[in-house]
Each structure stands twice: as structure tokens, then as C-alpha cells.
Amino acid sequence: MIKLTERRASIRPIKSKLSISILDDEEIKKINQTALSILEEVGIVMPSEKALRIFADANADVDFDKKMVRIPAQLVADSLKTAPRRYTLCGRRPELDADIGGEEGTYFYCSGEAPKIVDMDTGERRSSIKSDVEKMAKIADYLPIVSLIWPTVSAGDKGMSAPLHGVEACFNNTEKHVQTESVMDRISAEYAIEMASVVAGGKDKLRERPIHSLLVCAIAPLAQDRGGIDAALAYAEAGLPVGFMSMPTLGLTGPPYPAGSLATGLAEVLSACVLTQIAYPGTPNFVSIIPSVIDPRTANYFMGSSFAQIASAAVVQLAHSNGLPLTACKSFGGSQYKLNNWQAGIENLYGHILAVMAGADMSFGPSGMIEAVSLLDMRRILFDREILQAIDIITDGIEVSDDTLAFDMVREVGPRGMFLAHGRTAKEARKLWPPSILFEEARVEGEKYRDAVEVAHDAIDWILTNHRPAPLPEDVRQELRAIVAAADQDEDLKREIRGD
């Protein structure tokens, strides 16, 4: 019997009493200086005519033929001064707002968008479809540890406009903040912004309370995606938060040293932040750098290696030293498909705990993702949740006070006494053994032991059957359907995505 209860959506960031620093001040200075030297002397490919004109007007060194920009260090410094260190990623209700850059701790959110999913009925892999996006948004809406929501899988049955269908599916199945990382062209961005405006009640209300945001990935090494940059400028013009991610692979698309790859990745994300600040000063920006490695024996791609994890934690200090919030990267799971594979579990543990202790503003996970974010198993999000619950306890440290030192209890119980019978023990015991779906249910029932995977399957079924996110008004739902239907038929959108 699954012990879940009906409840409204809520969020719970993890605030760490413990802290960790990967880099000292001199190391931070050297990496920052190297990134500035890369921007000023090597440059960034910026294949967007609008972006090139913006940089040229700001007196950067622009080569329109090569679509290359070299950005003076002073222009970087001046531009970043207008980027807010603190802002809010809003939910549909104020209680679901994520105060980014504040003192609340690290907000976690689902990553995406996997093209494959483990079918809950058959256990077989298959391509993901829009209804899978809807289900995962509903699950994430129910779990308080998830504060921000992506379309976790792709709406693969919707063709070129799949990213927009993913955004619509999330808006319809969660009250939490919705972010996308697959709206990667100007026209799609305009459709997505229109949907967000409808949900928010108008463009002015959307600017006042941004319920939607965008994350754009650079092309390592040292290049931006044309469509992604144009989309970022559209979001910034609408007053919506825009984040930029770099994904250097050590020895492949980045130097074979964590420090060098961090400097290169930092140059990539800073170039995009500078662009949005020049064009629309005050745009809420955030950054993410996700180093990875290639296994030389198998060519498998690993986000969860020890080198990558420690480098990802170091990015927190680099981002904050530039006055920018950060989305940290934990591991997305190992290369093998097993729900309870030890490798995926240990990578999730130390990836999450490093992000929290380093002071990341946001962090990917829990998600239920494995195989480097290419495969979703919905059940695994509950395993990730258990890991985060343990991290929440660990990073909270030990409270030392007159109450917790409990001298009065010791005096009452005395030598060879039993604390179990004391009234305060009954009150406090729940804190020592917090609720756990998996631990409570995966236990012996008579002669039968329930496997944790079976328990997780039942829990997900319960959430999908019983959780009912607050619905959008029907007229809003109809408008969203009309917007994605128009996008489905938009030939200009298709040409833009194809790059015609």
C-alpha cells in the first residue's frame, strides 16, 4: 500500500550548512583572466547577423565575413555590471517562486529532453511522445524537491514543433516555473513567449512575473548556435530570464585539463551574457558549464566522471565571481541501463552533494535520467529523491544547542537508563527516520519482499492517478492549443529550424 497523500504543488530547495571551495582566490583570478584573454584575442564564432550588429555597435572587434567577435575585457566587465545577481523564476503561485541568488539554497529541477523512455507498462525502450511530457510534468509538480520544470522528454510525435508542444504540455500540467532548452530559433521563441504571455495574463504581467525562461547551449569550442542566440535575444527582449550553457569535453572539444576547459567554457557563456546585457541591460542571466570526458576504451560519453564533477562544482565560484547565478550539473547517470545500477547511484550522490555544498543556485535533478540524459525511467526519479533527502540531512550539519545537548534528559534518565521511554524521544524520533516511500514499502510483508523498483512503479502510478495540478482556465488552454497548432503549420518555422 503506497503511503502518498494528495497535496498542492510545493517546492523545497536544499540549504547547506556545510560549504566547500574547489578553487582559491588566485586560481579563480587566473581562470577568469584566461577566459577574458580568449574572448579578446581568440574570439567567439557568433553566426547571428543581429548579434554581430549588436557587438559592432558596442565597439567589439567584429569580422562579419567569418562571423567572429573578439570582445574587449572592459566591455565584458561593463556589460556584466548590469546583470542582476538576484531575481525570481516565478511559478503560477507566489509560493512556487524560486528566489535565485537569495539565501534559500539550491533549487533542483528535472533535466531534459531525452528522446527515449522506458515504457511503464512493457518495460521496453521506446521513443518518447507528448503524453510522456505531460506525465513527467505532473510527477514533478507533485514532488516538492523539484522546484523548476523542463520538458523532461521530447514530444517526439510532434515533428519540428516538438519543443513548443513540450512547453505547452508543461504549462498544462504544473504550476511551477517552466524552462525550456530546446526552443532554439527566433520563430519558435516567439511562439513560446506568446504561450507564456497567455498563461501569465499578458506581456506586461509576464515581464513582471516571469513564469518561463530559456537555457541555450553553446557549441564547444568557442562558438554559439545561430538559432539559439536569436532565441535568447527574443526572450531577453520580452524580459524573460536567459541562461547559457557550455559543455566542453576534456581533450575533445576542450583542453585535456579541467582548468583549461573551465576557462574555455567560461568564455563561451560570458560572451552570450555580454550580448544580452548590451542589447537589453538588466536581463536576468544564469550560466552553466558541464565538463565531461570520453572513455578512451569505449568512447562512451561521461558527464559523471570524478574529473567532471569536481570541475562542475568549481564553476559555482567562477559564476559568482562574475556576479552571475549558476545552474550546476550533477551526473545524469552511467552508460549502462539499470534502474538501480550502482554507478548511476554513486554519481548522483556525489554530484548532488558537491553542487549543494558549493552553493549552486540551481542544479539539475532529480530527473529519472540515465545514459547521459538520453533515456528516462520515470521510476528512477523517486530514487533520485531519496538521494536528495539524504543530502538535505547531511548538509544540514549538526545542531548544537541547549535542547540538543539534552543535559536535562541525561540527568533524568541517568546511568543504565533507557531514553526510548522518554517523552522527548517519541517527539524527535521522526526526524531521525524521515518518511521514505522506498524504505517504508520495500520491506518484508509476511514472506514476500517487495523490490524497490516495484514500489517505485506503484508510487508513480499513484501520483499519475491521484495528483491533479491546478488546471489552467479553459480559454487559456484553448489559446495554447491554437498557438501550437499554428506552429505545426508554419512553413517559416520549418525553414528556420532546417536552416534554409
The other form holds:
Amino acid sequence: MIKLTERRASIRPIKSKLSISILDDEEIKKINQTALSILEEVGIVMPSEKALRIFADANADVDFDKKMVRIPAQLVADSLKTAPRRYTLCGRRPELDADIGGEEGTYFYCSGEAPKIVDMDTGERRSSIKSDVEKMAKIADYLPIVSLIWPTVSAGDKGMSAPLHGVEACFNNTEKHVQTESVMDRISAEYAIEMASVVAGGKDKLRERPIHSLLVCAIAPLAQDRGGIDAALAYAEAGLPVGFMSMPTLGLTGPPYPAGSLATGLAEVLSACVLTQIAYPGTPNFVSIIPSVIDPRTANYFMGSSFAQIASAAVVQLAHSNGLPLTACKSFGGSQYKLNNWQAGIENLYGHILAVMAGADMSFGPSGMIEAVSLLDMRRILFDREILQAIDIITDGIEVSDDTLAFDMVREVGPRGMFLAHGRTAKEARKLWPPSILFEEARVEGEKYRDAVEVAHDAIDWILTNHRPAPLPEDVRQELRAIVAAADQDEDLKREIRGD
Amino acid sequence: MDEVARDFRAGDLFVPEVLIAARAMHAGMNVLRPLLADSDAVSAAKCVIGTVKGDLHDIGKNLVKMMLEGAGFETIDLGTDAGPEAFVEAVREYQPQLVGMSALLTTTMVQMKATIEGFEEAGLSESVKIMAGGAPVTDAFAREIGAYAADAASAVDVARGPAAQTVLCHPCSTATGIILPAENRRGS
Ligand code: B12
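Could the form predicted together with its partner chain be shown next, to go alongside the form predicted on its own?
Now the complete complex, all chains and molecules, led by this one.
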């Protein structure tokens, strides 16, 4: 393990000089047209009264009994015009701001909300609890490759207010941007927004510098979640960024073809973007489509499929053609496979490299999740860090300049000379040998290389012991605690989640 | 169907094939049932199954339902977002031997407990075996409410009888379900 050093949180997006496109212009147009036809002719279930009224007022074709809306293509086009292509997901300090849609490249998430965790002491799997969320936020705060943070596991010991405890745990342990995908009802949304404004220093400051955002998932095929949509409207009203995700499973909740599932997925996410744009024009939106397949032997959810990975890379072009930023998925930032197996390595390498080369604004992962985002192994995040470091180098291409062609140096060293002792080599050698956390050289003769999992375990222990995220002022911490305590006691919140 | 289930568990059959076999069996049963109307042999055991209140995940629930139907159970599907009242009402109406609950969210898991309390209040808890499952459900959670852990494939074995207390393994390791035989419901 390299020597880890104490440092303050920083972020590092990856900018690719190499690019790929999965779809050609004609294909993009066809998928978009199909999505628009779906919205106009088939429609989307929108089980929120408020949302249906917003659509009705905008002259969409609303069926209040069936809670269904059909959205004319023109309304989609007009509404999306107000959606910004570029905006900032702020951290607590400007140095930690992610310039979405800017020139910096792809920003990475430590995504999550896994309900279970591999206990670092016992190696056993168990339900995750709030202190696990705190620990993981700390690890994500330490690693520069992570720009955006979710509660990586759920505060399973906190019942129905678990999502709010998760957000609090993140605010207390990272200065980076905090996003949630589990605050899924109007009342919880209000509590979360209140917490964010306490941290930001008031509602207006929060609007100016959104340190918090939301991601809501559609219920494939072609339906939205009542609570999720209500939460999205609350966030948009507060001026916070709201993303929409679709998770079509090929042949189950989407057509059995990548193209068809991209079209239904696109229809789902666009319907929700249109809603927020009609209600609160200018809301920063982003989209994500996460295709998957079913393991036909078990019917288990399977994200690790190559069909899913290539389809999710194509989403970059689909989102951008609609003027929207996106989060690429790569197995939701986790992996289908266990951490020290070769399939996991392959899956993470090509998933991430496709996202970066396709030009995704954001990408899920590194996180440490396995088993279809239901289990977290903290050590795993360091494997992802290593993979992303390789991708960073690969996608940087090759610099060709007088300096790097180094004709003068060649002339100087000449035939059969050696470049090793040259002053310029000494300077460049470090760049050619980027620090690996997991690669260990045997220190004593005869000593065995340690397994990378073991090294990762030590590194995680080191981070948890030594890294101190910049703390929030004590009065802010207290206020957050009070908000969460109020939520714990709030019977209306429980009713809202249940949908009584 | 027993053979189909065995081949499925061995990995020789895929889910779509099991579904087709189940459909064929049902078609056959529909022909046979009127002819054998009086015989006990064909009065299938019933299972009320659903995803709990606030939760819309139904892939796992549908899979369990399919396995049960494949094994000859009659299922009453409450769909998703089913509250304790819906479960209680269905148990009253259909008098099933089994109830299956699914929850995939940390925030909706608590509804399993609420549903079981609903059965207790209605005096129905002794008459049914309760099974529950979903990704957040762990052995510890199962034990907390006095239960055993298993999963979709084992649901059939459990549903069929005294195997209720046996912990069975299934190839999909993310999957956990709990089986709640009446006698074990309280604090074991
Ligand atoms: C697919 C999926 C969805 C789909 C569901 C589609 C559908 N029609 O069901 C969609 C996209 C709609 C969705 C939405 C959401 N989801 Co979701 N989803 C998943 C995912 C990836 C897979 C679930 C699945 O279908 N697995 C395949 C089936 C076969 O497995 P299974 O359900 O576990 O069932 C097996 C066993 O558990 C057991 N079992 C299950 N039920 C029963 C019942 C009985 C009686 C028995 C005996 C056994 C049993 O047997 C089954 C087969 O072996 C899980 C992660 C995961 N791996 O679980 C997240 C996950 C459950 N979702 C999550 C979240 C947060 C959400 C959303 C809130 C996202 C959002 N921001 O909007 C919404 C909530 C919507 C709502 N109100 O319910 C989180 C939950 C976090 C938490 N700790 O609470 C998870 C863990 C993902 C994550 N890490 O973020 N989701």
C-alpha cells in the first residue's frame, strides 16, 4: 500500500481526449422520435394530483381517473428549452463544485443506498446502519475521484426516516455535494431541503449554491412514482437540481431490445423533466437510463450485462440531443460481481471507460456496491479508484509536442545511450508511475505479495482512522440533529410514505 | 411441475421455460378441475401474496408467485403498495394457508411488521404461515420478528409443509426471504 497522507477533500473529474459515439445521427433521431410517439400516443402514468394538474394546465391530454398523461411532442420540445445544459452541483466550498456540462469532463459519484453491508470486522453481511453511512461518506470525502456523494448505504436502524438520517450523516462527514435517491415523498423532501438550507446558510443561499440534489426513478414501463414526483416538485421549487432515472429491464419492464428499452426509458425521464420545466422553468435537470437484463436462471436483476453497458453508454448521446446533462450508469456505480473476481474488474473497466469516452457529464461509481446494488463492500471503492486512475491516463491520449518528441534529448543521449539518468527522465518518471493504493511490492525477501483485498482493508482502516472531514459548525450540527429528530416523530411523514 | 422445479433449481431450465410449463399445467388443470370437483386432491392450497404499502417493487414477488403457481398453489395477488388492511381482508376472504410479503426498501420494511400486527389484531395470525422477502431482509431482521430466512426457490418447500423451519439455499445470493411458521412467530 502506498503511504496515504492526510489531506483536505478535493475532486477530480476525468476529461477524455478520446471519444466514441455509439449511435449515428439517424439512430439518435429514431430513438427520440419513438420516445416522443410513446409520450404522445401511449402516455405515462403520473399518480400525483399536483403533477396531473400542472400537465392539464399546460394543455397536455390528462386522464385524471387513470392518472395518465399524454404529452404532445411540441410541449416536450418547448419545455425542454428552459432546461439548462450547464449548471453547478455545489460543494460546501467552490473548489468542490462540479461544473456539469462544462469543460472539465466526467464527474464521479459515490452512489449507493445499499440496504446491506459486509461488516469490516467480521466479514459477515448484515443490515447497514447510520454509522456505516457516516463512515462511507468519510471515505468518499477523502478520495478525489469522488465528486458527488449519496448515502452509500441506508440507515437501516432508523426506520421510515432512514433517508433523512442518511442525508444528515453525509452533511456531517463530507464537504462534497450530497445527493439523495431515497427521499421519496413530499414531507421527507421538505425536511431534507430544510437541512440543506441550514448547511448552506439559508434558503436563498441554497438556491444560489445548491449543495444538495435529488434523483427520482420512474417505475418502468411508463409510470412515475407518486412520492418521487411530489419530492421532485418540492426540490425544484426550492431551486435544487433534480435528476430522473429509468431502469428498464430488457424483456421484463422494457422491450427485449436495447433500442426499444432506450426509447421507453427516454420517454419516462423526459416526461418528468417536462413536468419540472413546466412547473419551475430553469430547474437544473439531468437524466439517467440504466438498462439491465434478467438472469434467466434465477430471474434475478442483472446489471453486469454487456448489453446493458453499451445501451447505457448510448444514453449520453440521447440526453445531449435533448439538451440535458446525464449520469451514466455502469451498474449503478457498483458491480454485479464480488470484489475480487475477474468479472468485476472487466465490468468496471469497460463500463467506466465507455461512459468517459462517450462524454458523460457524470457517472455512477466508484461506490463499493456489489450484488446489484444491494450490498456494500467498502474495500471495493479502492478497486474502482484504481480502475478510474487507469482510465484517466488512457483517455488522456498521447501528448505530441516538441517537448514530448524530445528530439534534442535523443540527439544528446544518442545510439546505445540510456535515458534513465537524464534530468528530464527524473522529472517525468513519477508521472509514468502513478500511485496505486492496492499494488504492493514485497518488502522483505521471500515475503509474499498480499492479496489486494487485504491491502484495501488496511487502506480503508487508515482512512477511517486518519481522515477528518472539515466539520460543520456545532450549531449547524445541532440544528440538523433537531430536524431529523422532528422527522422521527412526524406521523404525517409516515402516512405520506405509506401513501394513506 | 415438481420435475420442472427441480430442473430449474439445477440451472437446467430458464425462467421463461418454467413460465411456459406453468401455463401448460394451468391449462390442463382447467380441463381437469370440473371433472374432479369433489376430490380433495385438486383443491389447491392458497397463498395471498403482495408487495407491502409504499413499495412498488414487484419483480421478486412475481417470481415467488410464479414458483408457487408452478408448484400447484393457487395465488391471490394483491399487487404492489398493499396495506395491512388489504392483506387482512384477503386472508379473511380467501382463507389461505399462506401469506407472502415482499419489501425492497428500508422505509417500507417496517410495513411487514405492521401487516403481521394486522393479522394478530384480526385474530388471523394462527391460521396462516407467513413468508416475507426482499433485498433488505436479513437473517437478523427475520429473527427479530421470530422467523427463519429462506428465499423464492425454497418458498415452495416451505409452503408445502413441515419444512417450514428449514433454511434452504438458492443460487441467487442477493435474495432473502423469511418464513414465519405460526408457532415461531413470537420471539424465538
Ligand atoms: C429493479 C429495481 C427497481 C425497479 C423495480 C421494478 C419492478 N417492477 O419491481 C424500479 C426502477 C421501479 C425501482 C424503483 C425504486 N427503487 Co429500486 N431497485 C431495484 C433493484 C435494482 C432490483 C430489485 C429486483 O427486482 N431484484 C430482482 C428480484 C428477483 O429479486 P428480489 O426482489 O430481491 O426478490 C428475491 C428475494 O428477495 C426473495 N423475495 C422477494 N420478495 C419475496 C416475497 C416472498 C414471500 C418470499 C418468500 C421471497 C421474496 O425472492 C426473490 C427471488 O429469489 C434493487 C436492488 C436489489 N438488488 O435489490 C433496487 C432497490 C431496492 N431500489 C432502491 C430504491 C432507492 C428505489 C427508489 C426509491 C429509487 C428512486 N429514487 O426513485 C424507487 C422506489 C419506488 C417505490 N416506491 O417502490 C434501493 C433501496 C434502498 C433502500 N435501502 O431502501 C435499492 C436497494 C437500490 C439501491 N441501492 O439504490 N427499483
